[in-house]
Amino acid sequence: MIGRWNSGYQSLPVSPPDGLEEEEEEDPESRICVPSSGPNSLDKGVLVKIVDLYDFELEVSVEDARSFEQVKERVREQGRLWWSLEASKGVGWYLQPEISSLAPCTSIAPDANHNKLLVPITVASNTSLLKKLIRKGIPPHIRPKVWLVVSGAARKRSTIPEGYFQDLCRAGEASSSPAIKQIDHDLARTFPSHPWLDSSEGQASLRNVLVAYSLRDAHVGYCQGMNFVAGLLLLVMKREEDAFWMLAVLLENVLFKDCYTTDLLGSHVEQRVFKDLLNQKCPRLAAHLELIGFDISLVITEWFLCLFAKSLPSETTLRVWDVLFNEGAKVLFRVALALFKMKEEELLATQQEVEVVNILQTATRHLYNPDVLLKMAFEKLGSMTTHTIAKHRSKQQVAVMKELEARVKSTML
């Protein structure tokens, strides 16, 4: 369990229904003070210190601070909306596994007239509603519960004997595998600006999650990038075992296979698929980046291995993860494409790789408003089906495997 936790949220001005814990009142003195007037020349160059919704300490511009306050208000609005739906649809209506967008159609009813299996109208309706709600953001106080169900992590955990995670943790105490040595090396480098993750208690919890998974799946073991994913999962889930199962469902069910293995096979495939999609969705930009010799992997590798956790502000990252856990890995392509699309005109003016990297790093660092990013990702890029992505993966996987085999052969000569 995480010992300290202060979300920084104000309690909402409505009473939650039974089954939802009301959030603690935010200390008025802990809120940042941002001038209420519009942007002016005096604001430029002025930095203010804030603590974001997950206790990350930041130094941001006045404009970014205002944006952050607007995001906090929208989070409160979403909380009120989810609570009102609980009042009308019942407590925990969103915790039905069959209404997840990733769930197989196991809750079905026979149609006597056509002898076909049809998804009940109520299930289909709730699936559609939940999808829309999740794209608008899951309130942080119920995010852990929703993630566990829609991702399939709760179902995965239910098939394993009780005490499994604790047994893995105990086994890790007596192990000194290469994976565990690398985990120990990376603990202090995982979100060092976060007060809890940078503490001995936080690093011990992060170590438990990562070591347990390295023992669960020796084929994966540990790969750099997993530490940032697991660290942010801990901040959200608050319990080590819950974070462990979210990591397990991510690597085993949500993401493309073999993204974190030693040869990074899956990661190489996903990068090539992204390049195909960039050619389709932004052909002019793709052609320009090809012309200046920009290597997509310079940004995509970190984005995809860390699932944007090192690049985007925490709440923006978690809004992406909200949708990722409900809709699957295609979300990563949409978000990555949106980031390129949002900066397309600036990127078209670049002449060197370093300019491209700087533009994208600056853009992601200041994306405190998740709605801007997700609107571009889901409303401005057109169709991008799971079937289309699967076809690209099949093609690119063959090419990547041939290259890896050729590389192995060359090292043996």
The other form holds:
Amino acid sequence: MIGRWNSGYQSLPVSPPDGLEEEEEEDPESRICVPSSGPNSLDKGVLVKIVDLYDFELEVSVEDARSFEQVKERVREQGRLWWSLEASKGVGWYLQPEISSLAPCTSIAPDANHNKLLVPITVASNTSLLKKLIRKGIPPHIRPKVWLVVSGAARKRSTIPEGYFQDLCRAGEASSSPAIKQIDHDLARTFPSHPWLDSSEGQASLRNVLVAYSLRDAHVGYCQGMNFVAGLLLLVMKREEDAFWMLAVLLENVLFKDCYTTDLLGSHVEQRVFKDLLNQKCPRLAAHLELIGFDISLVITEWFLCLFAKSLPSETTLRVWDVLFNEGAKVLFRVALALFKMKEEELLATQQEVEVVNILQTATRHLYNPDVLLKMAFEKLGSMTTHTIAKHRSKQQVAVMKELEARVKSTML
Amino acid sequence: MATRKRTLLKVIILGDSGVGKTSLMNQFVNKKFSNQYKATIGADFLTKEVQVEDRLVTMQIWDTAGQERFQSLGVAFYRGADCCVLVYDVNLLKSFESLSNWRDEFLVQASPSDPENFPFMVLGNKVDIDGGNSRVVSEKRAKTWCASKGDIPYFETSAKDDLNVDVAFQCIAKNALKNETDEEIYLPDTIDFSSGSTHTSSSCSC
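Now show me the form predicted in complex with its partner chain, since the one above was the form predicted on its own.
Expanding to the full complex; the earlier chain stays at the top.
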């Protein structure tokens, strides 16, 4: 598909960074295949059926169907750009682990500091180019390869003997645990609108990934929310074992620790850090929400535990994940802040918590154009350093642990 | 003469994962049943207007995640609740045994002002399954438990067949309103001209 488009593309920018910064100027209306035959005035209320890039079957408004067509075109453009870079920089130039933006600061690269001093200029410039490219979206057909490398999943897998995943799957077939019972309960409740995930084959694959992980980390076992993450990972990665390693690197390296454990400690910490950041970045909105008694946990719990998979359309979620795997967990804060920021004016007019939830649920459900969200997240929120976030985290971790202890005591009484 | 008042009731649905909380809520609000619901993560809600005697009541029904570890997130979800619906699956003993735990957790985290009289309701759901042949918790046993916890009203429901769903939610609304009237019983109902603000029956605590 992408190849067919390549051949027809003549005006590819020679210098990649310019190409990346180039904005869409042409009138988008001129190249959309409109799924409705009626004039615009009749569009309201009309629903059309679409199948998205990952085979989700959706019924959407004509307007959403148009945005979706634009997104498809953008994905093709990105495909052409990555393909041309591959032609000039060499096949798989983006598959060197050291050019991941995540690599120098995670535990998967213990000798990172040493390496950093010796980084050749080409590596540094490739790192920065790859970072820009990934923020513009990884074309679906190379997503699995790129994710495995930039996230550190490939490196993680390379230290484990072959057959490890298959052994876990076999062990899962023979055992029963509360985690496995809950997994079995949730298989049919994970994206039931997706034809493959709704099939016995898809559910068997999802089961393997989740059960294997529950056996790998008994401290986590299985937490609801992981089903949506693993489901979408399977749709991207296609192979169970690859999806399994992506899930492992997410929970163990990319995300803040202990987000899915039995007390959800990490998730509590992240939610409170997010509240701090909202206070800083959107003080007026944070004050208003406090005034009407809205606890933002009501919306961000799902966002953070499903990594937006249950809230945003698939390609938009995956564009967030592209950046998440390359740059780390702070991306989730940026995206969540962007969602609040995009709806700030409407949210400032709310009086009740249900209005807030409604506005944000509607906004996320219709966010077919990932560029709108990512632009807000990465260009309009100002700086948010890893150091600042680390400081917030350590402060909040102490507070959360005290609260959880108090809760255990009061429940025992 | 009492004027017709518009009241908002916040209803929280709790119970183990998969007992049918989302289905009950959807059957009551949208008159629909589907096998295609996604597992609830965090919380979700639906609203419905109902008529209770002379009052128009907006019920705001909050559906929650059922996995035990999500209980630690309760504070945000339970705040300001006017009533709490505890759901179990009559075909699953464990879901019945969890009811005590859900009730206690709710009382600890929502900390209502009068926990003894806080309106709860218990629903034994999925009575349609296998024509009732696979049920493991008898109606008598469930009613005994409800009686021991301060006479909690009990209904047997099927979200799938729309059995008792409406009746149960109507009863919830009525009890929550009754509870509210009890609290305000000493307020004279006729003096609505003396003070600038009319007393509202909204449950807002602020």
